[in-house]
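In the block that follows, a single chain appears as structure tokens, in the form predicted on its own.
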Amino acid sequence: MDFPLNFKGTKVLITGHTGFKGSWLTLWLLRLGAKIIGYSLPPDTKPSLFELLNLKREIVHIEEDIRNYKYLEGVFQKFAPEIVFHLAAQPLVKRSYLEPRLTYETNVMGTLNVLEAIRKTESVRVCIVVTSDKCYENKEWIYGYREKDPLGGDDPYSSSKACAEILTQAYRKSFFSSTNLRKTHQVVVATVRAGNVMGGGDWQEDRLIPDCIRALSQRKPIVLRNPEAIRPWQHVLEPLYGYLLLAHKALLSENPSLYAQAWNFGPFERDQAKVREVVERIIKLWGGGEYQILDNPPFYEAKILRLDISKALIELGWKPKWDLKITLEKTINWYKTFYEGLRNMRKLTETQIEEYEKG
């Protein structure tokens, strides 16, 4: 069966396209025929997935800060996108403790800048604002959070993502309301909250998978902060498919206001596992290695975080395709191939997208 989504000829603006998730999304949308305008700071890791995929030559590539509103508005006016995926963010919990002002300026004011630019751009039909599963007020309960549960955040990163959700909701009700859709405006604005994503090409600091890969590739022990913490693990392609499906339905639906909401994208409950378990499986797939537990974690992290994905399952027709076993196999295979230097990483990344599409 052919993959059901087609963005041929559609102008898509992606903020944060040089990041890990943004690079996978850019490549996938190129394969689906979209015309991409990317707006982002330069890649901030070495190696960089964006550079490995050699994407710059195939898109309109703009290196600028999301906090520069005047420049951003000019890009919207010049290129007139139809769909906007807003991924640009300061994405790290630890860094948010070290640089809280930067975190709020980027994650909150950056989102404000995107929404304000959309408000002044007639071409935009759909905006997908990417926040985080950490936007919920975490009560350390065993149940998955639903989209209508209270927002919160005990650290600057989580709080900033809750703020971005509240801000987006205010803009949706004030300027992009469902009642006035196709009367005074034509924009569907949705927010998306994904679980802990993994996949080839992530080299950020203070994330479990990149930390594991760095340690294993250097023959050093993996250092764990919170081995018993439970997280909703998923391959990066899972939420990206949710974002694409959501945008596609909102663009083509006779009743697009149905999609102007918040949406969770996470794994099935059986794939929400402890950090220790994930690391032990990574070591086995890598073929060796060890881990050690940090006695005094440097900052607070929630012990349990689960997502309820019932809404996406029922109302979007989206569901996870790869369980934790397959997700880890695909991820570790990507990194092992990279460190062995045996294969073109663009080709391997596209192959994994093809495998997911056929899923």
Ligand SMILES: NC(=O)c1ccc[n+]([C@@H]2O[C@H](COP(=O)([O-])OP(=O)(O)OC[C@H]3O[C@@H](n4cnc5c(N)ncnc54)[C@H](O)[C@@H]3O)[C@@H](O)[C@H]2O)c1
Contents of the next structure:
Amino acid sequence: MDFPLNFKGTKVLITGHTGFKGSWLTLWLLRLGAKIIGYSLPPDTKPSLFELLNLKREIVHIEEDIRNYKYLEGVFQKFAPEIVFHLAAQPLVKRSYLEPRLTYETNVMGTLNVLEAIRKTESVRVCIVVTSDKCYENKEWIYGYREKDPLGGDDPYSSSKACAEILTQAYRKSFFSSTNLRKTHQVVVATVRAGNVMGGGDWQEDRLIPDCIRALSQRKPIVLRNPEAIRPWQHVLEPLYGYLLLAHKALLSENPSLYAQAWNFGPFERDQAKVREVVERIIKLWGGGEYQILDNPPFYEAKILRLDISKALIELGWKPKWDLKITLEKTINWYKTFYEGLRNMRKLTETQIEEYEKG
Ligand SMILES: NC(=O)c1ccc[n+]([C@@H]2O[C@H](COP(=O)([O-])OP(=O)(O)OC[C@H]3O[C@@H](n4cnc5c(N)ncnc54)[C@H](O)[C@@H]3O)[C@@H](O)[C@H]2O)c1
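Shown: the form predicted on its own; wanted: the form predicted in complex with the ligand:
Complete assembly follows, chain above in first position.
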């Protein structure tokens, strides 16, 4: 079956397009025929997936701060996007302890700026606000969190994402309500909560997969903070497919307000694994390496975090395609290819997208 989504000629604004998820999303949407306007800070890792994919020349590329409301509103007015994917964020828990103010300003006021710019721009039909699985009040229980569970967050990053959820809900009720859709406004606003994503091209600090790859490629031991922690691991293409499907349905449906809600995108229950297990499998796929465990983790992290994905399965028709085994194989294959010196990472990334579409 052909991949069912078509964004041919659709104007899509992506915030955070220079980051890990944003680069995969930009490439995928280009393949699906969209015209992209990207709004972000310059890439902040070396290497950078955005640069490796050489995406700048095929999109409208804007380097500016999401906190600069005036500039952002000008971009919305000038380019009149139909779909907005809002990914720009300070996305790191550790950095959020060091720079809480920056984290809240970027993640909360940044989201406010995007929603406010949408309120002032008639062209927008769909906005997908990317938050996190960490937005839930973590009860350290074995059950997966559902979309209606209470929001919370014990660290500045997690709580900033819960704040972004609450803010978006208020905008949805106040300005973009389902009852007034197609009457006083045109916008479907959804929030999306994905798990821990992996895939080629992530070099952020203090994330498990990039930490493993940095250590393995330098023949150093991988240092683990919380080996027994359980997380909902998934390939980056899985939630991105969820975001695309959601946007596509919201754009074309006869009843678009069905999609103006919060959505979880995570793996099936069996793929929610411990850090230690994931690392042991990575070492095997890499062909060698070792890990050591820190005696005193430098900051607090939840022990168990699972997502319930029933709603996306039943109401959206989305489901994970790649299990943890395939996800790890694709991810490690991508990094091994890179570190073996094959620099045409665009081709490999496109091949993986194509495989996902067919899978
Ligand atoms: N990677 C994960 O496992 C994961 C899991 C759940 C949710 N998320 C969310 O997904 C989104 C993307 O995450 P990522 O992993 O690609 O992170 P990333 O750090 O690779 O990318 C972040 C992007 O946001 C942009 N950005 C940061 N501050 C900005 C500012 N002040 N103004 C404009 N742009 C700014 C960066 O330039 C970059 O393009 C984030 O909202 C993150 O919270 C990520």
